[in-house]
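Take a look at this one chain, the form predicted on its own, written out in structure tokens.
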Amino acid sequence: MQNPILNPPAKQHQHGGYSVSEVTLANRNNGTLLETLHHDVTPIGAHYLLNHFDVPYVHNALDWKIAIEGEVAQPFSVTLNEILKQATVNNQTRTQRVTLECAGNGRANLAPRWPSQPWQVEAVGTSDWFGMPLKYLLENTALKSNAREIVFYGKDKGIDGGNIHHFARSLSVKDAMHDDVMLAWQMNGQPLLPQHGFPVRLIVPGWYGMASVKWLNKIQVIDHSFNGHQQTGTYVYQKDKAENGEPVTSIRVKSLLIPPGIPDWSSRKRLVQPGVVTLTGRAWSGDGAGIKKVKWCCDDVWQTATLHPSTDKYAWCKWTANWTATPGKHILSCRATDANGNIQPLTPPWDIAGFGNNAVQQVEVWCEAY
């Protein structure tokens, strides 16, 4: 008998309820309450969260050694503590407010769906993000001339698609050595938690989730582009299987609202008393392209509502708008511009694996005095 864990069976679509792996996945990893997009930033214990592989344990942090290797001048590890003294002896640190958002989220709401963490659209989440930007550490490596990119390794392991690995993610040596990559080792204040890459992690801004690796404990430069599963086996835009792809990396404009009124348990459907009902949502975009406008509907009557810009390139923006409820079903969306003319679609666009789906949320409010 082969074993099932790394000898898988072909995945396969999915329609109607949820399968015991997907609520399972479900159970380990929390969205954003949609209310608290009230906050510009982010309760920590409202951050979306989506771990592959177990969380490590760490047992001291400042002894955490992150390994520097490959093509480069004479290899080296180096202590979080030492990182610390560097950054603050050398006026190196910095915090940035930035909105990560999971390359899956939506993928619950296409038809049929890819059989994963089944995310509808509550994977998104602001924090500021402190450490210092990576180039400080990399202009101490002596990079060769064919460093072509670098691999960032986290501590957790585990199966994928049948393949054991640990979980890592490269960026070109242009991209790597950005302003604004950093690695971070508080969370809005606080040391991260042990679930958000603690003791200290990758911060992309501007790019999907999947390119901040947590836990990071190796750097490797390599000379050629990496294949590691995590970089071509997933996290790749395929309209079927028979296409090579394309990688996914900065986040496509999308908006939020969120939902008036009160809420069912179990449906989250939403109750409002009749008359002026103010929205609130939040909206953001990639590669520190800032929000446009934003355009509100009620029952596809397409409304522009007030823009509250983010004084954070790589941060959301809030939204508000006032609707006057009457009596009866409503179905209420959002849809965002940002700086460079990308508009959120309609419909969802079709990925075989769910990612990017950044179509319009829909709200169903039922309006009625109580």
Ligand SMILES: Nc1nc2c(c(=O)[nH]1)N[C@H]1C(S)=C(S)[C@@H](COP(=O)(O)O)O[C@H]1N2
Given for the second form:
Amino acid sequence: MQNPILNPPAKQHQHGGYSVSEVTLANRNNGTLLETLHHDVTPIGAHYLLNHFDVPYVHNALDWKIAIEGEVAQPFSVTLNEILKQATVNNQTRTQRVTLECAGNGRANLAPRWPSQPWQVEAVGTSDWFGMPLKYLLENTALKSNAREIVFYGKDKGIDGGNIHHFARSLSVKDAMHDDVMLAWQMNGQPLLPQHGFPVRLIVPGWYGMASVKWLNKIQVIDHSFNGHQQTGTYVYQKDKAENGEPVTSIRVKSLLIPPGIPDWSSRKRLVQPGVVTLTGRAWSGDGAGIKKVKWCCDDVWQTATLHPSTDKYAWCKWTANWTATPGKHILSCRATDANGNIQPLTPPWDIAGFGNNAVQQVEVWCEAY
Ligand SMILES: Nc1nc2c(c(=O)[nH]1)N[C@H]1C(S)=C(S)[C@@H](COP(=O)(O)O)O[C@H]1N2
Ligand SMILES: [Mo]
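Switching forms now, from the form predicted on its own to the form predicted in complex with the named molecule, please provide the structure.
Below, the chain from earlier opens the complete complex, with every other chain and molecule after it.
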């Protein structure tokens, strides 16, 4: 008999209820709680999580080594302890507030949907990441003139589509040298939690989350384009399987609102008192593009929301609006436009694996005095 893990059946698009494997993934990879969108910085335990494989057990962070190899004059390896010391002595440490979003966020709202982590809207969060610019490490590494891409490897290893690999992603040398790409070892003022990449990870601000490699232990400089599974076998926008597709990179403009009122425990449907309700939400986009405008909507009537300034270049901003709730059923939405004029679509853009779904969220509420 063929090993079914190394020779898996082809995946099929799904309609209707979730499969056992989707529920298993959802139990491991929690989303944020939408009510925590009140916070400028997501409380650590409420940050969404996306781990493809198992969380590596790391006994001693200070012994953690990052190997730097490939098209470099002199391959070497450096301990995290050494990186910390050098960064501090040379004044290279830095904090950036960055909104991360999973590229698959919104996947479950496509019909049919791809069987994978079934995010609805909740795979987003903002943290204060502390570490140092990756550039500082790369500038102290003599790259050979044929260096083209830099591959970042995580310690985690597993199987996808029959392919055994460590989680690994590449950036062009130019993108890797960007001032704002960082090696981060703290999140909101404390060491990274094991599930968020302890002891050190990459943060690529403005890109979807897959680029921010956790448990980083190898940096490989290569003279060609990387075709590892997580680079070309997935994270590619494709309208159909025959299409070559475009790599998934920057975050698309998006916004969310905190569902108002009180929830029903099992359906999560909302009950709202009649009267003035302050709606609050967040809006963000990729590549450091600010948010220009947020509109909000009740039952097809669009109005302009109040936009509050973002607290950092790559951090989401808050929006608020006063809604006068009247008895009955209502659908609430919000829609952001970024500084480049990109606006959220009203319906999900089609992608076979459900990447980059930035369609407007719809929140159903019932308004009644109780
Ligand atoms: N090594 C490694 N890095 C990884 C992943 C992973 O599975 N392994 N998941 C990526 C994906 S798809 C996302 S969205 C982010 C999630 O980061 P978080 O779990 O800290 O929110 O990490 C990225 N980095
Ligand atoms: Mo992701």
